[in-house]
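Only one chain is shown below, in structure tokens, and it's the form predicted alone.
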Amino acid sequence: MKPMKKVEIVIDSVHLNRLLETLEKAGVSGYTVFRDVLGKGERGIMAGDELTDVFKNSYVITVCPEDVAQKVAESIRPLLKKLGGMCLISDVLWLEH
């Protein structure tokens, strides 16, 4: 097993493409996206039952080396500050196959 960092991000779905571009520029080579994530945060309830992405969230998860996670954190901090959302970074073990 290999020590890595797991990066989890929740962001408004309308800003998802911008976030994914930022992740790729920071060196992220792969990610998984869950659309229509429901929850409640500082901007209230995100119900996910709208026809457009305006009131919907997306959840992005990736695993990367620590240096890439640092670049991700630096890159998305201004984005999250401006657009809202959240990011969690934690230690994980990658099971190589």
Second form
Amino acid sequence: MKPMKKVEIVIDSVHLNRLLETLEKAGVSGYTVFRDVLGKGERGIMAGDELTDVFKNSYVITVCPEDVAQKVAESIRPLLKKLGGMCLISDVLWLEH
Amino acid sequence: MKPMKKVEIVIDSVHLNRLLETLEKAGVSGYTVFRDVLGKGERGIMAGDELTDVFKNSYVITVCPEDVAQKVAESIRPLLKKLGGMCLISDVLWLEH
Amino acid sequence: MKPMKKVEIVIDSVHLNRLLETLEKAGVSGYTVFRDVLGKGERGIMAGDELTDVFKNSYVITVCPEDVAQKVAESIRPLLKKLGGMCLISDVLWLEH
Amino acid sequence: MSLELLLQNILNPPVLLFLLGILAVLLRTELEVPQPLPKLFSLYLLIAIGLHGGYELSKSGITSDVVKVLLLAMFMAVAVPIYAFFILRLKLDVYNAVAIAATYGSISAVTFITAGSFLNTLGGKYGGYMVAAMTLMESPAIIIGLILLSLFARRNENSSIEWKEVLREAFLNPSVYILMGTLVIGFITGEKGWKAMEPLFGNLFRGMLAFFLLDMGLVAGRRLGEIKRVGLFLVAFGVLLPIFNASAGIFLAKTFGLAKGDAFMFSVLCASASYIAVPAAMRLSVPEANPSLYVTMSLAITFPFNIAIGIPLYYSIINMLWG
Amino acid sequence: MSLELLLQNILNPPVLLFLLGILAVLLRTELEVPQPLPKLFSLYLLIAIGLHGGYELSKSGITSDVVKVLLLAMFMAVAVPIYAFFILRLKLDVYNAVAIAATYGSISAVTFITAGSFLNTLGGKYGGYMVAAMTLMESPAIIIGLILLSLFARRNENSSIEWKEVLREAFLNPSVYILMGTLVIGFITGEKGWKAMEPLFGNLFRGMLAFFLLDMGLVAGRRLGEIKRVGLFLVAFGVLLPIFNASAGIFLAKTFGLAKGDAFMFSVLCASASYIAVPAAMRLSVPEANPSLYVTMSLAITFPFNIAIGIPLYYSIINMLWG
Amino acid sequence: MSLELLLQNILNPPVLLFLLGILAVLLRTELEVPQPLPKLFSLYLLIAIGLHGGYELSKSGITSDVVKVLLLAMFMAVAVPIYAFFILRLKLDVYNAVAIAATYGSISAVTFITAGSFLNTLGGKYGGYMVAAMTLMESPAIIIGLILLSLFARRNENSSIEWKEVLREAFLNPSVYILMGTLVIGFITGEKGWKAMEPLFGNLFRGMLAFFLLDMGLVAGRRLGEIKRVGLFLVAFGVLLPIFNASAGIFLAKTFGLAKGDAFMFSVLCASASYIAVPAAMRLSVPEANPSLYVTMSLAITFPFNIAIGIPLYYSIINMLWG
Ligand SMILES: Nc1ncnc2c1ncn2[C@@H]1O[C@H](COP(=O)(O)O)[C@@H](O)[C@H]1O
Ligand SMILES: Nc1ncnc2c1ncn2[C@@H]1O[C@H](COP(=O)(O)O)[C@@H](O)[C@H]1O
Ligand SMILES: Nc1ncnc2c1ncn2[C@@H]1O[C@H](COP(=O)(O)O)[C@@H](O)[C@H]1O
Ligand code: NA
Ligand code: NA
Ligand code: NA
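Okay, that's the form predicted alone, but what's the structure of the form predicted together with another copy of the chain?
Everything in the complex follows now, all chains and molecules, and the chain you saw is the first one.
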């Protein structure tokens, strides 16, 4: 089992595509996306609005080596600054197969 | 990047509102909610029942400083004791923006 | 609070039942399932196809003691080798109630 | 009950689709009607029956007969959960007895609707106010249940009932609210309103019921496996109490001179058990009770029994008495 | 506006279901029309109105009258966001002014549809090309808004507008695309095509509108709580600008000699504000603006105002002028 | 094939909505018909065609003609995957050859339904037993495919086929089950049952098909991008095999004296490829095969080809032969 970094990101659903492009550019090998996640943060409640994706979050996990995680963090920071959201990094073991 | 605690909670969907109120009282600055999660635990299978929320779980993440996490854990314990569910705490780094 | 292992697994939705059976055999006491998760990995994009579950992932969390986690990892490896997917292991504290 | 009547009930697309749904689970097919489609169907049926009932009521007006039916409905909605509770206490703890009693004290709109459709195929009719009666009968059982709970259970402080929440849950749960609201709208907008709504909420009604019953069959079928865990006492309870309740309803209907169609629909209301509103309320207010019991009994025993056998049975009794 | 006309509008199942939805939120019931059912209804309504409009257009042909209406529509779609922007700048920063101005420059299909249904119940008619006018009026406001933004906002490099994206978002957003597409399909397939589609997309139309308005009531109701945060200026703006826009529309319609029904539908288009296409575009291109403002104003103020009061008000003005 | 016939097929709301869906993807609009709405439509169509077929069958009875059609259907369902497999093996490994062969051996209900709707607009008719034939043709290809796999692939123990699972997946997959079930229900309940279901499952049928084809266009469009990865051989296969299969079907139909409408529907069944049942089964039992191949071929090549060109083509051949 290989030690890796798990990066978790919450972002407005309308900006999901932009986030995924950013991740790809930073060199991640894969990601997992949970759409239609609700939440609350600095910018108020995101409780869904049933008509558009305006008040909806997406949650993305990407697992990568330390250096890539560093790059991801850097390239995501301006995005989060402008658009809000959250990014977490933690340690995991990746089961090789 | 700031070291924080990530608290993950699984609870019956019918009691989600009560959980969120408890979190707010404990002083968390935000949370993310995944509705319609299925599962299995001590109290049997929660496989959804298509008509009500009776057999459905919700999954909540809240990230907070150690002391708040402590408070969250304490105020959640009686809830889980009565209603079932699960609460996990782990270390994460929070990307400041 | 008890130190435990959190095992996270992403697998094709069509093979979810087989995964859950494997988990039960390995002796886990419970699990939580997120259906309809999208993603990208070695085997390309899983973006849902609206008609079948062919291009859809499921995400499963199971929390267990170290030894069970070891067993889970071993019994899951051949599954992932054949079917693709991802498995992560990390440390968590389990709130006893 | 004549075999003919039984077949007349069963050999109908809605009931057959219900059985097809059950069979799909027994054969382990992967057929499903995924969320939130069941909610689309149940919303549709509630709105349709509310609007139509309101329209019928606007034609008949609110007569003393209507008031009589509503009072009878109220009476049964209070009486059933009380006697059900004491029967259940013979074998069960207070929490489960309360939850099951409340479940049987309330009603099932789909059973009502299926019975109405059965009545129609026989050329019978019921008054629009029966929908009002149904609406009235949804909530009281929740309140009665929680009163019984506070009388008979020793719970610690933490578990004290939040009455305000409970009352809202009882009287403003979605199905009560939508039935009440559309009943009023149907009443206000009368003939003209109904004509505009009829293509969707009238003409398609039986087809939508059939579609929804396919899903109800799947849901009921999935619960069938739990029946063995429910135990013989509760299985018997789930069949016999509806028959008893229907009989009580028929007796009252005869005594107070209800019309034949109304008596039939009233007996079905008495016999039916809730599987949406009450379970949701019980899960919230009596988490100590085991939902596998009350949901399984209501969905996998009483609902199929009423749909397949109860409806023609109650009808044949009434047929004998009303002639 | 006569009270009678107001009641005639409100005492209709669709509008009453809208109010029932709002009330459900105020009473804190847990009624919901879960995702993606609202999308089913809105898709249905768009397809239905597109196919029907195209069919009507195939009967009338593309006359000089049609061209006149389309030019007027285009004019208002460009003018409204410009003057709205300068009014809003009196109190707001550039970002929010742009987002709100774009919201009011565009249109709401459901308001249009509800007005059409109101017109029908009064025996009135409008030309199929009004659907084309509506389609034309959806997008320009987004472009105008972003031009205003690049003229008046100082944004750093990072925030430069990606025009290609914006144009796609404006002209190929789902509702514009589906309206345009089905309009063409309805036009091409004419009488024969419409006859095949009518049972679903014609006969059920009013019922589906009513069903969807129940959900719109819930969505609007949930936003009502935000009104106090919107502030008095914007609340007044949300009521007065629609009246002003409708008046401007009526003035143009009279000047250029539009038929009565067309004038009415045109005034409603001018008065309505977008709550789907434009908010989605603004969220993407102007993240600095606060969606709680523009979504709340459009959904919780202007939409209910138009549905309940605006529609009969504009109609009664037109009734006076056209006689 | 006359150009007129081609246009008659294409210039129909259902086919045009399908093209509109494809175009939506090519233009990168964000139009979507979100889950589970597609499942609502496909369930509706299956139930509708099953009930109607059963009703028609109850009128005609089960004659020797019916048995003949069913035997022919069975024969083609077994033959096609076998010869398809050996053709595919010229270029592909065993796993992918099996999966694609099974895909083409089975059928597409929506292609069948669209053909039926085309036939109706031309005033033609087909027997209710054709629905039974379709149901019969869904499953055998899965079994044949897995038999070919166990004959020709060397897999390690771990990968041994679980035949019990496979048989269930083949014969009790949701679409086979629902078709079979509603066929029986339609047959049993006859005229009376159908009259009750007709407003929903008959009158709305063509509109619902059109609505669903819009979504099918989106799904097919999204797969178009994968065509280049599929390679020329498989693209050619995806067009030529259907034509060959249809021809074989027509030859058999002529030889055994089928009626014109039945022959047409039979040729369409032979030509169509599965994109729901078989891909799901292959994903489960042959994970080594690449779903991007078989799903893309079936959805983005063969389905659009049949809908737009194949249907009028096969019809014009039959028109020539049957006169
Ligand atoms: N402390 C937190 N814990 C968990 N999720 C959070 C937290 N803060 C923000 N979020 C998530 O991030 C989204 C955007 O946050 P914000 O930009 O702060 O409004 C929220 O809607 C939540 O889903
Ligand atoms: N060991 C576990 N690992 C992951 N999820 C669990 C575990 N135990 C319980 N859960 C989740 O918590 C819910 C309630 O658990 P319980 O109250 O034990 O029935 C279950 O339905 C699961 O979703
Ligand atoms: N590096 C990664 N980070 C997060 N999720 C991943 C990663 N790699 C794969 N996945 C998930 O696992 C699924 C299957 O991966 P694969 O078998 O590599 O195609 C993908 O569709 C993703 O949802
Ligand atoms: Na009852
Ligand atoms: Na406007
Ligand atoms: Na075929």
